[in-house]
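A single chain, nothing else alongside it, follows as structure tokens in the form predicted alone.
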Amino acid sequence: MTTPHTVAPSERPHPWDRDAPHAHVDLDALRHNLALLRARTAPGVRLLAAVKADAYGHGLLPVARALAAAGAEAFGVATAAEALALRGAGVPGDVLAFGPVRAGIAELVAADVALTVAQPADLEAIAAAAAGARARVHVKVDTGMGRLGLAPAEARALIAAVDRSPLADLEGVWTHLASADEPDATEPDSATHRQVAAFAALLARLERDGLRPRWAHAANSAGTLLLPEVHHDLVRPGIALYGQPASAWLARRVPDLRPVMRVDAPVTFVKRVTAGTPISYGGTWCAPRDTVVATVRLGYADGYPRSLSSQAEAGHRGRRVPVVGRVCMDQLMLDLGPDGDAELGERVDLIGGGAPTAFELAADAGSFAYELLTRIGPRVVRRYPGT
């Protein structure tokens, strides 16, 4: 039986696409990302590319297939349909199920997906659901995320019980780091070397065991660029993929990542106002001069921070222009100066390319390039030069 799933956003054809914002994801930047990561990996590492969320909003499928064709071994999800999504769409590669699954755990050990068991209740859920059929299975460990799994005392059961399963392979155990990105990652007395102390602890333990699995596993983006000593046998990015730095720390350590999206939008509106002309909701800014406005289409529906009202730029013509009055549902306006023009149609860069990148309106929204990356809404027509 074929089991339905979600189509992501950027699957879906969008008829209105020239009046539409677009998302202009470059799969070269993102192919030139895939391989300055392997190149900080030891031969034999695997890549598991973390594609959860749309990938980070760039569009599953055809990220993923990029990916896989420049030699991504494996792809992490969080959710059964986009694990559905990446088999019903043939993606070669490995597929892991970041978290615990309830609905659709037959379907997903029948496309051979692999599942993460976080406790004794997600193995049982497995059990009761597989239908027979042996599960592909990863532990989840909790070395000082605080987020899911056992501390490592306790998943050393877990990890046996799986093991003694007729209906589970142990596959897998992994960890996750909560501060790889912080600038004393790299010290002796950090919360990451004691993550990393931690698990490579616990697998000298199962080592001793017997209970060694296929795939051990920790490093996330920042684990995969500067801590060698937690690559094991696979590696997990996720944002250094679409070429944001996970802190600016981290920017300053690998500037060489390229940013794979640029999101514009068509100028709707365009007007000539004097010195104290009010714009937008509440009369936040009201123009220092006489000056040009345009109007945008783009606006916090479409996923662009309303935070960021009066305080970023977009790209024009070669130059920086601010954001100005409060960013609207739909639609934002520009201040492009007295001098200013701009035509009905023009598109204007407000992430990437002529604008800030994601990181930088994210810093200024008070946020991080994850979240605005996610958020960037179905409206944004994902486009694919050069596909």
Ligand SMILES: Cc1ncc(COP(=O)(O)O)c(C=O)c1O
Given for the second form:
Amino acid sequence: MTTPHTVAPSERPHPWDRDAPHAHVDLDALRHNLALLRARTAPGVRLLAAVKADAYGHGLLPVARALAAAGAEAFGVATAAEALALRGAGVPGDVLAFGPVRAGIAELVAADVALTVAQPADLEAIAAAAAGARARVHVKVDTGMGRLGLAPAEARALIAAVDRSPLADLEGVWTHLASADEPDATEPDSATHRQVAAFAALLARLERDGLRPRWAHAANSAGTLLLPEVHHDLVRPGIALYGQPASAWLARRVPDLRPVMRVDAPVTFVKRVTAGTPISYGGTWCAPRDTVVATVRLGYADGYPRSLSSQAEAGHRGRRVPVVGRVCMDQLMLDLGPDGDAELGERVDLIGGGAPTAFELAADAGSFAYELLTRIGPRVVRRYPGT
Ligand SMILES: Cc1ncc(COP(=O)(O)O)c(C=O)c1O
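Give me the form predicted in complex with the named molecule now, not the form predicted alone.
Once more the chain from above appears, this time first in line as the rest of the complex follows.
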């Protein structure tokens, strides 16, 4: 099975990739971030890397292979297709599907993928589809996220039902933190603290009932980096592996993350314009003086936010230059200044490198790094220097 950005090496490179925007994925930076997260956890705590959504846009298989080789024990995915892509490629390690699945259960069980049960119907679906094979199950409990799972009191009955089921192995119990990247996360009266306490109380009760499964887990990146009390048996970082802080508050507390992705794109046209010349759709930007404008092959269809029209900077020859006029579907324009110059085909940094980071650009676009990274489209060729 292939996923959009993980074509077999023989299919890459295409001669025309030279004209495409490139996402350079720095696997050394990925390994650095993994080590940084590891350094925050006690020995014996497992690390499950969140690699859903094509490893947050970085390319599922190259990222998962690099993480597995660097010691990540498990992988978290959102869909059956992502889980089976990992298994199909033979990436070592456990795989947990975070979301309840209805389609493909038999294939997932046969592929030894662990499944999430958030409600009795999920267990019934597994029992109906598993064709006699035992499914590995992690029960999701809602301690305050409000997305999936039963509250702890009701979840206990579900956990007991999984434990009794002849078609399921109760392997884990987990919850998800809603606000661990907020400035109050480490305060004793915070929403995060209430989640942490509710989960700990549930685990204590399961222990007393003889139902405590092997893997209890709750920590996303923020929890892994800042809340040791919620590490339990396994942590599930995502965004920090990719070198982006989950929030500005976290960025100040954990300054050593290294961005993994840098996006650059080639200049396709250069022109000298006179003062007053309108640039791009709607003429929303007119040259304030005679200047040189470069057109670059990256647009909103590639994931560069249109809301950054005239609101962002790019990196060109060691300096920052403004993005001017509306960002188009496939192209955007840069004001290189009156003395500016660019070669056709010359590459300009748009995300990371000489340009602002994904975290900074996303904030300026009214979004956050998760969305910016996962929207970088399939026309942006992923490259893995050094592999
Ligand atoms: C269930 C689950 N665990 C872990 C993560 C990783 O979170 P983060 O990227 O904030 O570290 C996610 C991502 O949203 C998630 O949905």
